Amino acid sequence: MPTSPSEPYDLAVIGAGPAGLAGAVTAGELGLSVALLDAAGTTGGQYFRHPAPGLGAARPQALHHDWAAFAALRRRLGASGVTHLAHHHVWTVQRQDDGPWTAHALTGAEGDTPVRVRARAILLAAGAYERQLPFPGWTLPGVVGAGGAQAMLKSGLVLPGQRVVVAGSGPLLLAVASSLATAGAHVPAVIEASGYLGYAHRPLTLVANPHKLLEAAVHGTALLRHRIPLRTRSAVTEVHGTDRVEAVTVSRLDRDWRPLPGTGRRIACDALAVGHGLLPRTELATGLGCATRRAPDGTHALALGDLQETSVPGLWAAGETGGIGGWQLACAEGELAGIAVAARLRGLPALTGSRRVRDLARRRDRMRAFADTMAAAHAPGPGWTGWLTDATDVCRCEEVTVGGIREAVTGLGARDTRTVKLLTRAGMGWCQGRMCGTAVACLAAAGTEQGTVPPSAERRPLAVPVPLGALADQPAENDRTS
C-alpha cells in the first residue's frame, strides 16, 4: 500500500478476473503498491465465479476445469501486498494534466457510497458481457443468457430449469451444456448458429494452441456421455409459453443465418440458455478517448500496444477488453501489463526486454491468433433479423419493438444507433444498451451495406448507473488510498 494515506497507489487495477488478478499480483510482486477494485465480493471474475462460503459447497472446484491455476493466483494475491477493494463499482476514471489518476467508485451496503482511489497508473481488466440477439418470446421467464446460466450454477448452485436447451453461437455453449448436464439438468440439444468448419481455415493456429483442442475434446466427450445432440447451422427462432418457457422452435439457417422455410422443429423445455458470444467492456476506456479496433466478429475491442498500453499514456488494459480470448490469454496479458507498469514507474526498461516478457508476448500472440479465428468462425450473419417479427421486443428496458425501430428507420430516416435512440428511447434504459445495442445497430443499418454494424464505441461519462446524490456527494474525506 502507499507509504502514507495521502499518497496515491502506484497502480489501480479495475476488475478482479483472471487478467486483473494476474496484473495486480505481478505488479505487487515487483514492488508496486496496488489496489485491486472489483464490483464482486470475491476475486475470480466471471470465469472463476464460485459459491459464497455460506452455501457450504464441498467441492467448488468441480465446476471448473482450471481451478488449480486460480487457486495459485489467489495464494499469490494474499502474499503480494495487494489491497483488494471488493464491492467497488467503478463508474469513471479521470486524470488532471500529468497528475495521478482517480478512479471513482460506489460502494457500501446500498451501493451508493462514493469513494475515490488515486493511482499513478491504471490497468483496465473489466471483462465482457454477453451479446444477445432478440427473437420472438425471448422475454419469457425461463430465458436466460448462456453465461448467466453458468453464473447461476457456479455462484448459487442453481439450475435455470430441469430441461434446458442451450443455444446461440460460440464455444461457451459447449461449456455451459456440459456444466448443466453434469449438475443434473437434462439438455435436449445444443443449438449452434454457426459451424466449426471456420476453424479449419487456420490449421496452423489450431496446432499452435493444443490446449484449445483439449478443451474442445473435454466438452465434446461430456456431450457424448450425456447424449446431448449438437445441431449446427441452426437457431432458436421462437420461444413458446404463457407464464414461462414451455418449448422452443429450432430452425435451420443458411450461411447468412437466414431461417430456411419449413425447417422449424419444436423442442419441449422449461428453460433456454442463449448467447451469441461476448462483447468487450470498453466503457471506461472509450470515455477517456482510447482507440478501438474492429474484431473479426464485428465487436469493438481496445487497440493495444505490444505491452498492453492503450492509446492514452499511463492507461493499460488486459483480458477481454482487448478482445475475447479466454482466461489463459487474459492471464498472459495481465502479467505483461503488470511488468510494463512496473518498468515504467520504476524506470527499469530492462524489465520489458527480459526473457520472461518475450515468452509472455509469444504466448499472447499465439492465443490471440486463435481468438481471432474463433471470433471469425462464430460471427453473426446478417440474416438473423429474418427471425424477427414487428411485435418482437428489442429494448426490454424501454419496451421498444422491432416495428418501432423499423418505423424510425424507414419512416423517419434514422440510419444510426444514436438517431434511433433519440426517436424510440431504445438503449436508454437501465442496461444502457448492453442487451439491445447490437440488435438496434443492425436494424438501424438495414438496407445499407453495413447490415451487421455493431454498436459503436460510444464515449460516455458514466460507465454504470450512478445516483445523483452520489455525484453531488464527493467530499475529499471520501478519498480511498488504503
Ligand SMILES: Cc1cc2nc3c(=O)[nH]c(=O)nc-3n(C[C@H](O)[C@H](O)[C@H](O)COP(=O)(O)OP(=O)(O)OC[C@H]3O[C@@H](n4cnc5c(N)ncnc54)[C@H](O)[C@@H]3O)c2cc1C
Second form
Amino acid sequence: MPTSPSEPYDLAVIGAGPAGLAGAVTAGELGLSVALLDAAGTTGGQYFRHPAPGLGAARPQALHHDWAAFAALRRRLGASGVTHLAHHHVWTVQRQDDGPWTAHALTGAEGDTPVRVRARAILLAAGAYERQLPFPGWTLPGVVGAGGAQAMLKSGLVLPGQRVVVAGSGPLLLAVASSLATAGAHVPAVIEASGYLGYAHRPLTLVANPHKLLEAAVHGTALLRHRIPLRTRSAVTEVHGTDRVEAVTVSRLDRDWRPLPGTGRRIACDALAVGHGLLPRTELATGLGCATRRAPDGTHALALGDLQETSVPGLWAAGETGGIGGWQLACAEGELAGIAVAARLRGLPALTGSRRVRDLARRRDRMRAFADTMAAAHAPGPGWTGWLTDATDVCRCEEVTVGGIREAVTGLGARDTRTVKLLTRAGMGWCQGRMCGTAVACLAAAGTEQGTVPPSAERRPLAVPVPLGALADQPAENDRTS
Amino acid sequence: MSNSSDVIVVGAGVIGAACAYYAACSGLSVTVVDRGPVAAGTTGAGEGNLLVSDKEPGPELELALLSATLWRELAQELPARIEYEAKGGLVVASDATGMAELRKFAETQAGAGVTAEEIPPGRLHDLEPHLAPGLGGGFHYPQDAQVQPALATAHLLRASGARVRTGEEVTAVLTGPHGKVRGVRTAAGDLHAPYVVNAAGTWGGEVAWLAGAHLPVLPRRGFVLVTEPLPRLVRHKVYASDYVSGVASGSAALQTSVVVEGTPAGPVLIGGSRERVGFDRTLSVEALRRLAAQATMLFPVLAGVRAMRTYAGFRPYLPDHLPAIGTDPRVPGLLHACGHEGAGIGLAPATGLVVARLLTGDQPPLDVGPFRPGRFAPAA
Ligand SMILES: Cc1cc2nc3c(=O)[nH]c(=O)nc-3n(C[C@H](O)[C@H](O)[C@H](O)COP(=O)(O)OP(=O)(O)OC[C@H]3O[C@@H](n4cnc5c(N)ncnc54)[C@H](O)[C@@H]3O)c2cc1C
Ligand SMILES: Cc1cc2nc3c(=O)[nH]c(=O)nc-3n(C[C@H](O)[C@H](O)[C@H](O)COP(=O)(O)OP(=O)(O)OC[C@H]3O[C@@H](n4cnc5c(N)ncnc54)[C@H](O)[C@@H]3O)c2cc1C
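Could I see the form predicted together with the ligand next, after the form predicted alone?
Every chain and every other molecule in the complex is listed next, the one we just looked at coming first.
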C-alpha cells in the first residue's frame, strides 16, 4: 500500500490473468507497492477461470491441467502485499506530463462508482477476446463462442447443448471439444478451417516447445477417447433451424478457405461452439498511442521491447495484449515486466542483467516464435467471404448485412472499418465492433488493390461503457486545459 | 479512365462533396481526390448540427441561412438515409439574467432573418419533457436542423456523378506558364484540370502551401460523447446560452458548452468541447467530464445513461473564425473552400454553390468579400 492516500502506487496492473498475476506478484516481492485491478471478482483470467466460491464447486481443478501453477501464484499473491482490486472495470488510462499515471475505473454493485488509481508505472495485462467470422445463420440461438463455451463451463459448469459441433480455427478448439466432452456433451465433430500443416513446416519450434506437444497430445487423446473426429480444411457454412440450432452444413475448403461447391454435408446438433482464435485486447494502450505490430494471423498486438515495455515509456504490457501465446508465455512475460518495472523505478538496472531475466527472455522468445507459427497456420484465408450471402448479418447489434456493407464500399466510397461504420452503423452497437470488426475490415478491403487487408488496430477510447453520471463525478482537473 | 476534367476538388469531406455537387450541377466535369476514404477527415468526426441559432448577424450567418435553404432542397433530392431532420433548436438560459441576454441576441438575429420564439420557463417542458427543473427559459429556433454528416457527404458525392479517387494523396499542385494551375500530382499519377479547389479542411494550409499559396488553417480539437441507444428523450438540439460565447471565443484553453441532441438511430450525442492542442488525439478525461457534467445538468435523466464511445475531431479554423471561400489572389486557377471551423456541415451547401458560381464565372449568391482567401496574405 502507498503510505498515504495521496501517494501513488508504484505499479498498477490491469488484468489479473496469468500475465497480470505473475507481474504483480513479482513486483510486489521486489518491494514495490502494487495495485492489481480486474473487472472480474476472482483472479485467474481466462485460463484459470473458476466458479465463484459461493457456487460450491468442489474441485475447480478438475477442468484445469495446470491448477498447481495457479495455486502457487495465488499463494504468493496473498503473501506479497499486493492490493487486489476486484470488480474494477478500467475505462481509460491517462498520464499528465511526466507525473504519475491514472487508471480510471468503475466499481460498486452497480458498476457506476468512479475510482481513480494512481501509479508511477502501468502493466497492461488485459488478455484477449474471441475472433468471430460471420456465416449464414450465426445469429440463431444455440450458436455460441467456442472460448465462451469453455468459459461458461469453467465458471458456471453449464453446457451450451447436448450435441455440440465445435468449429472455427485454432488450437483452442481442441481444448474446448475435450472440455465439452469431459463435461458430458456429445461432440459430433471438430471442424477446423486450416490444414494444421503450418506446424509441420517448422519442426524446430515444435521441438523447442515440448510442453505444447504434450498439451496437444493430451487434447488429442481426449478426442480419441471420446471418439471425436477432427475435420481439417472444412468450415460450417450454414446453420439450420427455426428457433434454435437443429443442424449445420459443413463444407470443404480450398487452400484459401474458399468453400468447394457440392461438398456440403449436414450434421445434426443442438449447439455450435465457434471461434477463430483470439484478438489481443489493446484498446487501453492504443488510446495512448502505443505502437502495434501485425501478427501472422492478421491480428494486431502491442509492439513490445525486450523487457515488455510498450512504445510509450512507463507503460508495460504482458500476456495476450502483446500477442496470443498461451498462459505459460503470459506468466513469463508478466514476471519479466515485473522485474523491469522494479529495475526502472528503483534505479537498479542490474536487476535486468540477472540469469533469471536471461532465462525468462529466452523462454519468451521461443514461445513467441511457436505462437507465430501457430498464428500463421490458422490465419483466415482470403476466400472465407465466399461462404457469406448478401443477407448474412455482419453486425448483430445494428443488424447490418453483408449486402449493406458491400454497398457502402462499392457505392459510397468506404475503404476501411471506420468509414463503413459511419455509413452503415456496423460496429456502433453494444459490442462496439468487437464481434464484427474482423469481418467488416475484410469486406471493406475487398474492393481495394490490397485485397483483404488486416483490420487496423482500432481506436476505442472507452474500454468499457461509462455512465454519464460517473463521468460527471470525476474530480475536476485544472491543469490540463491549455 | 481519363485523367482530365474541368475541375479537381482536393478533399472528400462535406465541403469537397458540396463543391463537387454544385459544380457538376453547373455542367462541369469534376474529379474529387482524397488521401483517405470518403469523410475521412473532420466530417467523419463531427456532429450534424445545421445551426443558425448560434450565429450573430454577419457574413457567417448569411452563409448559414442560405445553407439552411439549400439543405432543405437537398433533403428532397438526396436519399432519406442522409437523416435530414428539421427538428429545430432550443437554447436555454439558467436564470433570468441569461434569459435577458438571449432575448437581446435573438432580437439582433431577427433583423437578419432568423426566426426565434421565446419560451417562458413554464413552457420549456412542453418542448423538452426531460429538461432539468428551475431553468430560466429559452428560445426555440425552428430553422435549426440536422443531418448525418458522413452519409450526407457520401450521397452528395454519389449524386454529383464526380469521379471520386480515394486513397490518393495530393503531393503537388501542377502549374504551367505564368504560374497557372494545371492539375495535381498523386502517387497514382498526374491529374489535369484548369481549376483546383482546395477543400482539404484542417489540412487546407498544407495543400495551399503545395501550390505556393498561404492560408493559416489551424486545428481546434473537439470531443463528442455518444451514448447507448435510447428511445427519444431529447427532441431538439438543446444547448445552454453560454455555447454562443464559446463558439465565438478565440481562447486556447479548454472550453465546453454542450450541445445535446438525439439521433434517429437512438444514441444521444453530446458535443461542444473546444481546445487548441494541435493534432493530439489523446483522450482528455477533463473534456469528457465537463461534457457529461453539463449534459446531465440540462438533462438529469442522462446521469444513468452510459457513454459507449467518444471521438475527437479537429475543427479547421482561421484567425478571424471565418472560412476562406474564393480564388487565391496569387495562384490563378486555385480556389479555396476551407476553414469552416465548427460549422462546416451547416455551411457546406452555400460554400459549394459559391465555388460553382465562381468556377462558371457567374455572380455568387451572396457577398463573398468577407471570405476572400487573400485577407491573410503576409505583408510583403
Ligand atoms: C474466451 C477465452 C477462452 C480461453 N480458453 C482457453 C483454454 O481453454 N485453454 C488455453 O490454454 N487458453 C485459453 N484461452 C487463452 C488464455 O486466455 C490465455 O492463454 C491466458 O489466459 C492469457 O493470460 P493473460 O493474463 O494474458 O490474459 P487473461 O487470462 O485473458 O486475463 C486478462 C484479465 O484482464 C481483465 N481485464 C481485461 N480488460 C479489463 C479492463 N478494461 N478492466 C479491468 N480488467 C480487465 C479480464 O477480466 C481478465 O481477467 C482462452 C481465452 C479466451 C479469450
Ligand atoms: C467534435 C466536432 C463536432 C462538430 N460538430 C459540428 C456540427 O454539429 N455542425 C457543423 O456544421 N459542423 C460541426 N463540426 C465541424 C465540421 O465537422 C467541419 O467544419 C467540417 O467537417 C469540415 O469539412 P471539410 O470538408 O472542410 O474538412 P474534412 O472533412 O476534414 O475534409 C478534408 C479532406 O481533405 C483530405 N485531405 C487533406 N489533405 C489532403 C491531401 N494532401 N491530398 C488528398 N486529400 C487530402 C482529408 O483526408 C479529408 O478527408 C464539428 C467538428 C468537430 C471536431
